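Presented as structure tokens, the chain that follows is alone, the form predicted alone.
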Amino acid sequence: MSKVNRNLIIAIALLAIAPFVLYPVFLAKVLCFALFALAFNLLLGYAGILSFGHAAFLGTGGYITGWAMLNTGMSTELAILLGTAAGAALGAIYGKLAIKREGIYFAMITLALAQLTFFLYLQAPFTGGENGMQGIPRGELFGFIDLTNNLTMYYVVALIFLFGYAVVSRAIHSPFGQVLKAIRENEPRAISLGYDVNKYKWVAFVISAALSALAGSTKTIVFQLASLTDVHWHMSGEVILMTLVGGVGTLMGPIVGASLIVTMQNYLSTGEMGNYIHIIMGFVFVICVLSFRNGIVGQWNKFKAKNF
């Protein structure tokens, strides 16, 4: 058995037994944000593009899925697909507007577009404004899988996460992924070799937006809520933090980073520590940047390569 297959079997086994050790809804939240961070890392870690507006796609997926479940009687799987498609379409439009710019200019354009999206959702009548969409039904998957059960909901989220992980893994290990890495390392050289750099970056942007929307759609079903928090620029900052802490340009890094940040938010936000949660997160970020320049997973990979 190859090392990759063995690690995959271990990962699936851990996902299977995890809800019997920890609260399933908490684990589902971790997986949703891990998928979001994986999607963002495809753009930052492999194409070298920093977006400050990825919350727009997370929130769009959530709002469209919530609206479909509340107003159309659509089945859960179709509502999630609709939210994902809406996020991909928005990513296609925003990507076309921003992808020809580089560096800080690209980042600022994505931030401006995300803020535009935020204010649209704030004023739109179907979103509920500051109150958000509440009481979104979980429904039944394929007409017979009852998602009101938290354990069942967790396993559905786990399957969605594994699908997203497989998409990202396949993308970065394909010729498409190799071109993205070439663009990240030396864009002028990639252009000189005849690659349409903007086209490759745009496709990566759309894939990343679609997976982000899938994470947002799934999160909305889990918590039966879609709110402005998911589309606020703070959320774009959080996914950057998750990716950098875990390790940019690694498959496991965003998962580790998302798990750490969500766990800190969940367990430190109650009681007196809740007043200092952002200070604590900032402190952890500073430590990681100063001591683990490649993130937790990146540093571990370097240590393994050096000592084993």
The other form holds:
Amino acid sequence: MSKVNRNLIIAIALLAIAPFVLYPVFLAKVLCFALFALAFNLLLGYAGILSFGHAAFLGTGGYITGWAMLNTGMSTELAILLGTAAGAALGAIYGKLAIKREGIYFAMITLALAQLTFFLYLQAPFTGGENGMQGIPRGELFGFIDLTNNLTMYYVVALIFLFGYAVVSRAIHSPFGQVLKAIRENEPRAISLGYDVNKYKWVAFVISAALSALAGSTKTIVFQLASLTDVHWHMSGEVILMTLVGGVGTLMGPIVGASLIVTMQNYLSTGEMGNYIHIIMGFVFVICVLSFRNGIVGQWNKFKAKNF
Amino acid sequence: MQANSSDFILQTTDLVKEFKGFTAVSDVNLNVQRGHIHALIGPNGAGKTTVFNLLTKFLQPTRGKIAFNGKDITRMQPAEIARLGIIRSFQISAVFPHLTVLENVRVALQRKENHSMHFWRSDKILNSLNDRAHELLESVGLGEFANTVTTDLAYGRKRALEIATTLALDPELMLLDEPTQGMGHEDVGRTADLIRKVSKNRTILMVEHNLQVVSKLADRITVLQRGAILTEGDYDTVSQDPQVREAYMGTEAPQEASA
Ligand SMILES: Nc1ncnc2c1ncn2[C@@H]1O[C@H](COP(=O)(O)OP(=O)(O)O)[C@@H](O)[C@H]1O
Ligand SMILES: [Mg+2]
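Pass me the form predicted in complex with the partner chain as well; I've looked at the form predicted alone already.
Now the full complex is given, and it begins with the chain already shown.
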């Protein structure tokens, strides 16, 4: 058995038994954010593009799926699909607008577009404004799998997560991914070889936006809630944090980073430390960036390469 | 200069590039004959790299026209230029540092395949390009380094890799910006031989500081000084030119040369 296959089986086994050790809804939340960070890292880690507006896609997935569940009576998987498609479409437009710019200008435009999105959702009649969209039914998957059971819900999220992981993993290890890496490594050289680099970046951006929306849609079903938190620029910052802490440009990094940050938030926000959560996360970030620039997974890979 | 214009693969007409009032390239009329190795020489800051950037559209000219095979390419995008068959190398080593040596060449080979957008397919299909990539690496003496991560390569070898990558696209016109710069004596000789070898059936325009290499390779030489063409001709003509001796080659007035 190849090493990749073995790792995959271990991962699936872990996902399968995890809800018997930890609270399923908590795990589902971790997986949603892990997917979000994976999607984000496809851009930052493999195309070298820093987006500071990914909350727009997470939030769009959530709102559209929530709206569909509340208003259309469609089954859950279609509502999730619709949210994902909406995120992809928004990504297609925002990508077109932003990708002509480079580096910090790109980040600024994505931030501006995400802020625009935030205000649109704040004002739009269907989002519930400051209160958010509440009481969204989880519905039934394919019309017959009842999702009100948290364990069932968790396994559905785990499958969605695995699907997202497969998409990112394949995209990275595809002919397309190879060009993307070349662009990250040396953009002028890639251009001089005849690649329309903006097209490649745009496709990566749309895939990333779609998967971010998928994460948002799924999260909305799990928590039966869509709110402004998910489109706030804090969220765009958080996904950067997760990716950098875990290890940018590795497949496992965003997953580790998301798990760590979500766990910290969960434990800290309930205790009396809740008021200091942003300060504490800021500290974690600074320590991580200063002591291991490649993130936890990047550092681990280095350590492994040296010692084994 | 009586050659028919169809003998010229590349022609510029009154090419000008100004940077905030500073003229880096001034009314350059460059005529590169098909099949030639054409050298562009001149002191540092003469505008040679800027000319390359104009030809490959990495910079937009302020004025003037560029024609490739008689076709006006002045307003095209850099990637389009590459797909027309003009491939450049860069003065500062242009490799993909964290890809392997083989992958560097393969990225170039991949461009002519039609699966580069396919994000849903396994990259194993790229293995069909490995034989060709190995051949190219052998031709520049890098065969044994195929699986080395490029960043670990010595500088001279990185430059050789650049040539292999450029060759991978089998360009009709190859632009080399100081291909031997920073190389040891032996590597310079080898690279010069390589350039001669690959010049068959194609045209090469190269910026080169090493005059021995220029004398050995160039069919025609254009001397640039302060953005303008000082003189043109074969090596003997150019090296006899008193202005050139003074401005570039000579030891008589080095201060002026670097002014
Ligand atoms: N992007 C730029 N902006 C401003 N000045 C530039 C730029 N690129 C080149 N120059 C200037 O143009 C002149 C020619 O530079 P260059 O073409 O690199 O010379 P060469 O390659 O002949 O050594 C130099 O004085 C350089 O400082
Ligand atoms: Mg130069």
